[in-house]
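Single chain ahead, written as C-alpha cells, the form predicted on its own.
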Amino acid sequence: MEELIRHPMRMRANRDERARQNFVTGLRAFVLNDMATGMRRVYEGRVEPQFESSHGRKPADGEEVHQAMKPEPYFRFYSSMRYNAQEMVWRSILPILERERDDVRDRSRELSAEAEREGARLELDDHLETPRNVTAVDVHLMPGNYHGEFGDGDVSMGALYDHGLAVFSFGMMGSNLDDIGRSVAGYVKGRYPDFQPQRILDLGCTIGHNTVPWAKEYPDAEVHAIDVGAPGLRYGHARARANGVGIHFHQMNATTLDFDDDSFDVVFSSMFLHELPKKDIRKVLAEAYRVLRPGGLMIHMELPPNNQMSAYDGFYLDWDCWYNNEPYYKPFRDLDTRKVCAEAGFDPERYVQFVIPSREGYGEDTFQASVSRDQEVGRDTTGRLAAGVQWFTFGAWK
C-alpha cells in the first residue's frame, strides 16, 4: 500500500502491522470493485427479471431493490465481507494507536504551539454539548466515534480517523487524503476565476484533511474549520501546520454557528451532511446562508441524491445506512437538494450542482478539462469505484 500518511503526525507501524493494513486495503478494494460488479450482474441477470415478472414493472426505488436483494446469497456474502472489512480497518490501526498515543499527542502539542505562534488559532469549548447523533452511534463503525477522549490533550480519535481513512480509501482519497478538498477547491477556482474569497469556512471538518487544500488554493484567504469533536480538532490543527498552512479550528456545532452575519465568502463541507438528522441539515443550510456574504458560495461535497440516480445505484449507495452505522445516510439522500437550499433562503435560480472527477485519480489534464463542462450524476459518481471516483457537489450562490 502506498504510504498516504506522510506528515509529522504519522504513527509508526511495524512490518507486520503494515502487512495487515495492506491486506485490509486489498480486501476492501476487492469487495467494492470486483464483488460489487458481481452483485450488479446478479441483480440484472436474475433479481430484476424476477421482480418484473412478479410485479409487472421494474423496482421503483432503492428500497424495493433492497428488499428484492435481501434473500440473495451473493448480497448476503457481499454485505458480510464489506461489514467485516470495515471493522478490520479500525482493528488494523488500534494496536498502533495504543502504542503511539502519547507520542502523537506530544507531537500534536508541539505543532499546535507553532501554529498558534504564527496566528492560527485552536479554540475549544468545554461547555459545548456533543449532539446525540454523534454520542449515540459509532459512525461507520469507528470505535469512539469523533468525540471519544482519553486524557488531557488527547488526539486519539483524530489519529485513528486519519490513519483509518488511509486504509479504508485504498488511494481513492488522494496522496494526502485530501482529494475531495483539492478537487472541489480547484474546480471552483477554475470555473470562477474572478471569484477571490477572503474568508472560507469548512463545516464538520473532522481533522481538516479537506480544509487544507482550500488554504493552499486560496493562500490569501483566512480559513476557518469547525467540528464538535475536540480530539479531531487538536489533531487537525497540528496536521494543518504539518502540511504547511495555518487554519483556525473551532469547536462548534454547525447548527448554531458563532460567527457574524455576512462574514464568509465560501461555506464548504465534505461528507458531513449525511451524518446529520434532517432537521439539523436544514439548520446547517440556514446557518450557512446567514454567515455568507452576498455573492458568496455555499458548496457541499456529498452523496448524490436518490432522485437523480437509478433504483439500483440508489440501493448500492444506501447500503451504508442499513449496515454501516450511518442511520442518516438514506434520509439525507432522499432529500431534494435544490428544495432544501431554497428552504434555507437561497434563490433556486442560483442553485449549483457539479460532478467533479477526482483530481488525483483522473489526472490534472482530465480534471482541468472538466471545469468548463457540466456532467450528469451517473453510475460512476461517488461510491461505484471501478469506473473511477467522481465527487458530487451541490450548493448555491447568495
Contents of the next structure:
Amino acid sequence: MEELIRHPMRMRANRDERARQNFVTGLRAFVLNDMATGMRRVYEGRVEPQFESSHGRKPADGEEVHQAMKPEPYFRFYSSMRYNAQEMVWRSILPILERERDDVRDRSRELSAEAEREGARLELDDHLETPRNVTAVDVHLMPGNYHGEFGDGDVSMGALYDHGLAVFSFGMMGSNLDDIGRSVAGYVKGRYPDFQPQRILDLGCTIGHNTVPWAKEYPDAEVHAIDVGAPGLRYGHARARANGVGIHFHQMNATTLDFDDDSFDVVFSSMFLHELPKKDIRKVLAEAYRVLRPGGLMIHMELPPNNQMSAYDGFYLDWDCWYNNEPYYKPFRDLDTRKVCAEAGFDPERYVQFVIPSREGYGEDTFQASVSRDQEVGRDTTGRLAAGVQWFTFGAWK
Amino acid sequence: MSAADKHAPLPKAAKAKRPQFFDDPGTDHLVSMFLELASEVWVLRERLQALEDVAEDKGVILEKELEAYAPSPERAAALAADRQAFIERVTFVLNREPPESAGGD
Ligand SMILES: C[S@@+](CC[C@H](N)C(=O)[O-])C[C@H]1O[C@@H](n2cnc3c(N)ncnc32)[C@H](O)[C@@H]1O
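Switching conditions: you have the form predicted on its own, so give me the form predicted together with its partner chain.
Following is the full complex, with the preceding chain placed first.
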C-alpha cells in the first residue's frame, strides 16, 4: 500500500482505511479544482451579469459576491460537499488513531528522548493559558482542536493533524507536508545568498512540519519553534527527529515571547496570523520586531489580502471564514499588510512581499528561476489550495 | 502501560455549528449520506481492484498478500484516474445541465 505519511511517526492503516482516505483526497481535489472552475463559470456566466443589470455595477467586494451566490444550487453543492469533505478528512483518521494512539505516544516519547540527548529541547509550560482564539472553536473542524489533551503526555492531536493534513491537502502541500517551508526558506536563500541566519524562529508551528525545511536549508542555524498547543509540540519534537533534524520546541504564546530582544535573524510563520484576532496580530508583529536583530528578516506565509485581489477571488478565499470555523480569516484578509508592519515598528521602506511558486508543484527549475523575479498577487492561483498554487508571503527587514 | 497513561476517548465531532446550505435541512443531510455512501462504494472498488490484481499476478488470493499489496506506479495512476472519473459520475447531476457557458469550454 502506498503510505499516507512518509516518516516514522506514521500510523498503520488497513486497506479499507487507506481507500477511504484516498476517496476523501480525491473528493477534495474534485471540489477544489473541478467544482471551483464550474462555480466561477456560473458566476461569470449568469450571477455577475444579473447583479450588474439589477445594480448598475459589478459586486464591490467578496461579501456582495457571497450574497449573490448563496441561492445558487451550484454554490450550495460546492459548499455542502466541501464541508462534508472537511469532516470526512478527520473521520478517515480517527478510528485509526483511536486504535494506534498508545503506540504513537510511545514512539513519540522514544524519538523525543533521542532528540533531547542530541541537544534539541522540548520545553512545555503547564501554566500557559490557552488563548481564546484556540479554545473557542475547533479550527478546520478538527475534533479536539490543536490543544485537546486526552491522556498524559498525549500526542493524539499532533498525529491527527499530521495525517489529516496529508488527506486534506491532496498533494498541494508537498509529499512531506513541508512545501510552504521548503518554498519560503529556499526563496529567501536564493534571493539573499549573503544572508546567513544563525537563529531562526517559527511562530504557531503546530507540529513543526514547515519548520523542518528551515533546519535543512540552513543546517548551521539554531532553529526554534513555538506554539500554544502541547500535543502538537510533543509530536513535532519527535517528528523533527524522525525527519533528521534537531529543532527546539517551546510552549509559548506568540503575543508574549519569552526570548531576548535582538536575538533572532529570521522570524517566520506559516498560516498562522489569520487564526488570530486583530489585536493579537499587532502584538505578534511587535514581538517579532522586538526579538529580531537589526538586519534580520520577518517573513509570514499567509492568505493574500483582499485589497490585492478581485471581489470574486476574495469571496472564494473567504469561504473558510464562513464555513470552516475560521472566524479570524476575513478580518485578517481585510488588513493592509504594509501598514500593520509599519505600526509594529518596521520601516515601510523595508517592507517585502513575495509570491512564491510551490517548489514541489512547479519543480526546482521554475522555482529557482522565480527567485529573482517579482510577481503580483493577481493570479487566482495565489494562496489558493488548488493545482498550480503559489504561496503569498509578506514581512520586513529590521 | 502505567495507570497514569490511561486516556479518555477522543471526541468524534468538532465543536462547530453545522451550516445549512439548502432551504430544506433534509437536503443537507442527504448530501452527507450520499457522500458517505459514495465513500463506501469507493472502498469496495479499491478492494475489488486489489483482489483482481493479486489474483491475476499470483493465481491465488491470500488475505495477508492483499494487505501487503502495493499497486505499481502504472496501476496506481490508473486507479487515481478511475477515482476522479468515479466522483464525476456520482455527481453527474450537477453538470447534467452545464452552467450557462460564459463562452468558456
Ligand atoms: C493553522 S496552524 C499553523 C500551521 C503551521 N504553521 C503550518 O505551517 O501549517 C495555527 C497554529 O497557531 C497556534 N496558535 C494560535 N494562537 C497562538 C498564539 N497566540 N501563540 C502561539 N501559537 C498560537 C495554534 O495552536 C495552531 O497550532
